[in-house]
Structure formats: structure tokens, C-alpha cells
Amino acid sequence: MHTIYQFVSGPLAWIAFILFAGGCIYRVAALLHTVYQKERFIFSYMSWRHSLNSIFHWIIPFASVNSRKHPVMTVVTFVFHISLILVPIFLLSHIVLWDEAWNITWPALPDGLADVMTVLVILSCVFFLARRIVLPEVKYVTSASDYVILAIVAAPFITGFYAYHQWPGYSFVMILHILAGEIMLIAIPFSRLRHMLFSVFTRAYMGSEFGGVRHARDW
């Protein structure tokens, strides 16, 4: 068990980080290259003002019309994304690993708050799953890959919650937790999770097109 832990937390972790970083750089570079080569006209109406207006209204809860029309979805989505980002970065046990490996540290979330946020991520995934199963309009556009991606996102938090509370078999679950985190890292640039890389560009483009060309709001 110890040998397996050393492998997944050592060489395999490095592979995951390299694929994640390399994949992200490749995806962003490919997007910019495609725009520059084939759709350079986009730059003619890109606007900082319209871009920032769009980004601002879509990252603030209930600032857009669509978010106000679906309040439950809006609350769950914002809670999910905030917790999804903050917990892995500001979890004390993760910071300790960075400190041990690179002598780098930063403030951590209180353990109790991180625990609650982890549960919120898990419950949000259950909500998204139920939504894809129950709502006909969502079920119609759902494919098997959507369920796989949802599982990839939920797995690190489920296993991490289990291992943190040191329930029976937590040593084995800790290995699963590390593997789940590495799979998620690798999946980000190579699946639809890459929307986290492109969302800013998409909002900037939409805001500029609507504001500068159509003279309307995209929020």
C-alpha cells in the first residue's frame, strides 16, 4: 500500500501536472491561433468595455436576466464553482504538501468550513445529476460523457471527505482520492471541463459582439 501511495503521489502526480499544464497551454494557444488565422475580423470589434461588462454581469449572482429566471440553478451553480475552486487550493492538508515539497505556503480555510464546502460540492453534483435525469429539456441534450464528467468532478471530493474523516479503509481511499484528483486535472484541458479555460474568452467575445455590433446586452 505504501509503495502504491508513493507512486500515485510522486511520479503519477508529476505526469498529471505536466499533462494539465501542457494541455491548458496547448488549448489556449490553439484557440488564439485559430482566431488569428481564420477569424481575425473578431479583433476589429473586440472591446474592453463591453468584454468587462459581460464578464462582470455573468460572475455576479443574479446580475444577468437568465440567472434571475432560474434562482435555484444560479445559487447551486455559484456555490458549486466557488467551493470547487477554493477547497483544493486552500485546504490545509493540500497546503502542507506544497510546503513540504516546495517550501511554499499560504493561508488556509478553517477545516470546518472546508468540510462544509466539500459537502456542498457533492450535493451540487447530486443536483446536477438529478436535473439531467428529471428535466426533459436537459435529458434530451445529455450524453454518456456528461455523466462521466460529473463523476470525475465529484470523485475527488467524495474520496477526500471520506479520507479526511478517517473512516474504515481510509488509507486505500486516500490513494483513490489522489488518483481522482489527478484524473480531474488531466481531464480539464481534454474534455468539456476546458470551459474553465475558455469562459473568459467566450464572455469577452459575446459581450463585444452584442455591445459593439448589435448594440444590445448579452446579459
The other form holds:
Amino acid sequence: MHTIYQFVSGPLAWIAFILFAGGCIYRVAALLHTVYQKERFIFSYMSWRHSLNSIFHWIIPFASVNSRKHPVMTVVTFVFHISLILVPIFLLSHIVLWDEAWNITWPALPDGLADVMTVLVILSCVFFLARRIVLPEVKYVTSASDYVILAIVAAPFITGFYAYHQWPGYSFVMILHILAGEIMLIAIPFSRLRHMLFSVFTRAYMGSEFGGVRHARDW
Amino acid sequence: MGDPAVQNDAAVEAKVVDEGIDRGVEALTPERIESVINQVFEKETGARLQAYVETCVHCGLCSEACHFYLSNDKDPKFSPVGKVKQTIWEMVKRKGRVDADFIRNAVEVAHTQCNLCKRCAMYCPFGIDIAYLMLVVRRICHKLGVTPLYIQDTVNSHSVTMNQMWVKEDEWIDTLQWQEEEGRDEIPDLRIPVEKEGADIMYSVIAPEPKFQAGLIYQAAVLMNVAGMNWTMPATPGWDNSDMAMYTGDNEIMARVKRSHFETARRLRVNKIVMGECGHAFRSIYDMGNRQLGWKMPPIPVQHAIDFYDELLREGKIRIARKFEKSVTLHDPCNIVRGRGLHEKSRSVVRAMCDNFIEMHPNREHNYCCAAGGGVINCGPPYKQKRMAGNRVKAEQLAATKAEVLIAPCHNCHSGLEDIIHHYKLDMEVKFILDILYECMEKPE
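Switch from the form predicted on its own, shown above, to the form predicted together with its partner chain and output its structure.
So here's everything in the complex, that chain up top.
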């Protein structure tokens, strides 16, 4: 058990972080390179003002018409994404690992709050799963990969929650937790989770077209 | 797990007779389909298509943007992303190895179940441009020689005559002179100046105006004369601003048509092009045709009728003699509202003319589409029933206003809404802004 732990938290973690960072940089660079090669005109329409205007209207809850039309989905989505990003970065036990390995540290979330946020992420995943199964317009466009992606996202939080509470067999679950986290990191640039990288660009482009050419709101 | 992209029962049920598609599909071979799709993917698309396909998280939040989806009892096949699933996703996933039946369904989805109105682009959290994706499908179908017959005929007309309706050169000039003559009964010194080099304005219309709505040219001439504009209309091909090639994915003909229009304006050395109340033509001149020709923005300033009327009223060049009495509501056409933000200007014009203006809801950028634009009405009678069934929400939206008159400042919207009103038995009259402006403006005695 100990050697497996050493392996997943050592070399595998290195691989995961390298693939994550490298993959993200590669994806964005490749996207911009393709734009440059094949649709260079896009750059000439891009506007910072309109891009940011559009992005802000979509990253503020209820600032867009569609987010007001689906209040439950909006609340869940925002809670989910905020927790999903904050918990792994600001969890005390994660920061301790950074401190031990690199001697760097930053303020942590209170453990109780992180625990609640973890549960919220898991519940959000259940909500998204239910949406995929229940709502016909979502079900129709759902493929197997959508369930896999959902599982990849939920896994680190379910295992993390289990391990944190030190329920029976938690040291094994801890290994699963690390593995799940690594899989998710790697999946970001290499699956549809890359909307984390691309959505900023698609939103900015649409905002620029609507703001600069169409003189209309896109939210 | 989702349903398969092509449901056989639905495909059979939806099958209509359209020679353009039927004959085109018969001539397809798997090799040709594969090579054309990949040619378009490799040579004509790039990061946008890739990012749109890879970024979509299949959330379905675009669904309620679409009038086809809402009107067809929320059938997921009609949601924007549902249409992408039936077309582009499969083409990408199977690397172009799709069969003729798939193409048959794809052409029907892209041409007759989407108006390219871009309302869904405002509902997608990521701003994925589904109208663009549908245009890529149409482009692929065009290159495969599978395009609905009626709209293909208009493209053929563009190609041969540089206008949409097979209007011959002498018929065009004759129509202008005929309307000038008619107009002189009302305003004795009225002119429709043809080929006046150095005029300030080139006024351009779509070919259906001389073909069967010549009264609109008459009204525009009265407006121009009363306002004292220095204007002209060309006598040569290039007078038509319409563009159905833009909607069939025939980008080469789109470019030819727009080049001819811009060059005609340049030849007449006008300062700007003012165009009649048409939406798609505006999209072609202002957004798509110019880009195909390599112009970021139109090479000559282009002013839509709404903007022009607003300017004339604000500057006092046109005065309202008496207000229009009937209650009116206003439709916001996609191509000039989501396409150019003219919604406040159209309201200021309508308010200047009408005392009893009732908003329909939703409105402005969020207005429901007419279901006619984007070339859908131009696909002709075979699809009319689907078009009517596909826009029940519009009928409900219109009925809720209880207005007597519906102002639709776009040709496609105008025709499509007339169909809707007829089909759903609404008691409403459709008018262009110019119909009312002409009626209410001050004219010399």
C-alpha cells in the first residue's frame, strides 16, 4: 500500500501536472495557431471591451436572460464550478502537501466549509446526472462520454470526502482519491472538460461579433 | 444514453418530395460524401468549427432559444444542439463517412428547420454559433449538389441575372419608369433618377419588389422626393441587394452578387447605399458578402431603411402629418436587430408614426424569429406546413398583443408572418414601416 501511495503521489502526480499544464498550453496554442492559419480574420474582429462585456454577463449569475430562465440550473452551475475550482486549491490538507514538497503555502478554506463545498459538488453532479436522464432535450444530445466526464469530475470529490472523514479503508480510498484527481487534471485538456479553456475564447468571439459588428447584446 | 442521431421512423415521417434533394441524393456515392465533407472541414473551416464542437458540453440550454423546438412541443430533435447532433457532430465523429440518407436528413434539418436567426447564440453559455454550424452543413450539401429545389432556383437566377427573380434588365428599367409615372399623379415633379452618377444615395431593393411589389418602390420614391434626397437607382445588374446564395452555402455566387452590388455603387460614385426594408439582404451586404470579398466591413457605407427613416424624421426632412390610428405591434427581424441593433431606432420611428404601439414579448434581441428567414421560406411550398407548425409560439406571441397591425420591417419576416397569421387565423394585418410612413407623412399638396 505504501509503495502504491508513493507512486501515485510521486511520479504519477508529476505526470498528471505536466500533462495538465502542457496539455492546456498546447490546446490553447493550437487553437490560436489554427485561427492564425485558417481564419485570421477573427483576430481583426476581436475587441477587449466587447469580449469582457460578454464574459462578465455570463460569469455573473442571472446577468443573462437564459440564466434567469433556468434559476435552479444557474444556482447549481455556479455553486458547482466555484466549489470545483476553490476546494482543490484551498483545501488545508492540499496546501500542507505543497508546503511539505515545495515549502510554499497560502491561506486555506476552513475545513468545515470545504467539506460543505465538497458535498455541494457531489450533489451538483447528481443534479447534472438527473438532468441528463430526465430532461428530453438533454438526454437526446447525451453520449456515453458525457457520463464518463461526469464520473471523472465527481470521483475526486466522492473519494476525497470519504478519505477526509477517515471512514473504514480510507487509506486505500486516499490512493483512489489521488488517482481520480490526476485523471481529472489530465482529462481537462484532453476531453470536453476543455471547455474550461475554450469557453473564454468562444464567448469572447461571440461578444466581439455582437458588440462590434452587430451592435446587439448577446446575453 | 441519447437516442441515435437519425431516427428512421422520424426520417420517413418527415420525408417530403423535393426534386432538388431527391435527385441530388440519388447521385451521391459514399466516396463523394466523404471527400466533400473532409474537403470542407480541412480547407474551409478551422478553429471555430473545432472549438464549437469540442467545447459544447451537451447541456441543452440552447433549446428554449429555438422557435422550432418550442413550437414542436419541445421535441429535442428541433433544439439547436439537437440539430447539430443530427448533422455536424456525426460528420466530424465519422470523419465524413456518412451515407446518403444521413445527408438527406442533414439538408432538411439545416435548410428547413433552422432560420440561422442566431437567437441560440445568445442562449448558449459559451456563445457557440450554431447558425454558423448550420451554414457549414448547407455548404457541404451545396458542394454535394443537394439543395432544396426552390431556393436553388433563386441562386441560379442570381448567377445568371445578378438578381433573385429572373428580372430582365429592360423589365427592371421599365418598372422604375412605370412607378415614376404613377408617382407623378401624386407629386407632379417626382423623379426616380436612374443612373445618376455622383448622387448621394444609391437606393437598392430586393428583386421581389419590381417583380410583384412595385408599390414599395413607388412609396420609397415619394419618400426620397419629399425628403429632398439626392438619390439614384442603377439601371444595370447590381441593383438587387438580395442574396439567396448566402443561404445555400454557395459562397462563390454570394461573392459575385455582392461584388456586382458594391461595384455598381462605386461606379455611380454614391456616398452610401440605402436599402429597403429587408433583413437578409442587409446581412449579406453588411456581414457576410463583404467578408467573402475580403472586406472587414462593407466597402461603402450601408444604411438600412429603419436607420434611414429614423434619420429623416430626426432631421425633420420627413414630418408626420397625422398619426396612424390603428393599434400596432412591432416584429424585430433577426438580421437587423440581432444583426445590427436597430431595435431602438425602429421603435422611435414607430412611436413617431403611431399613437397606439403595443410591445410583443419577448422583444428586441430576444424576439422570436419569423421562421421564414434564413432561406427557409425560399425552400418553397414543400416545407410550408412544417414552417407553420414550427412557429406556433410566434402566433401565440402575436395573438397576445391583440394589435390590429403587425409591423414587420423585413421582406422575409413580412411574408412569413402573413403565412403565420393566415394559418393560425389571427385577425391582423402585416405592414412595412414604409406603408405607414407613406400614409402618415406630410406630402406637398
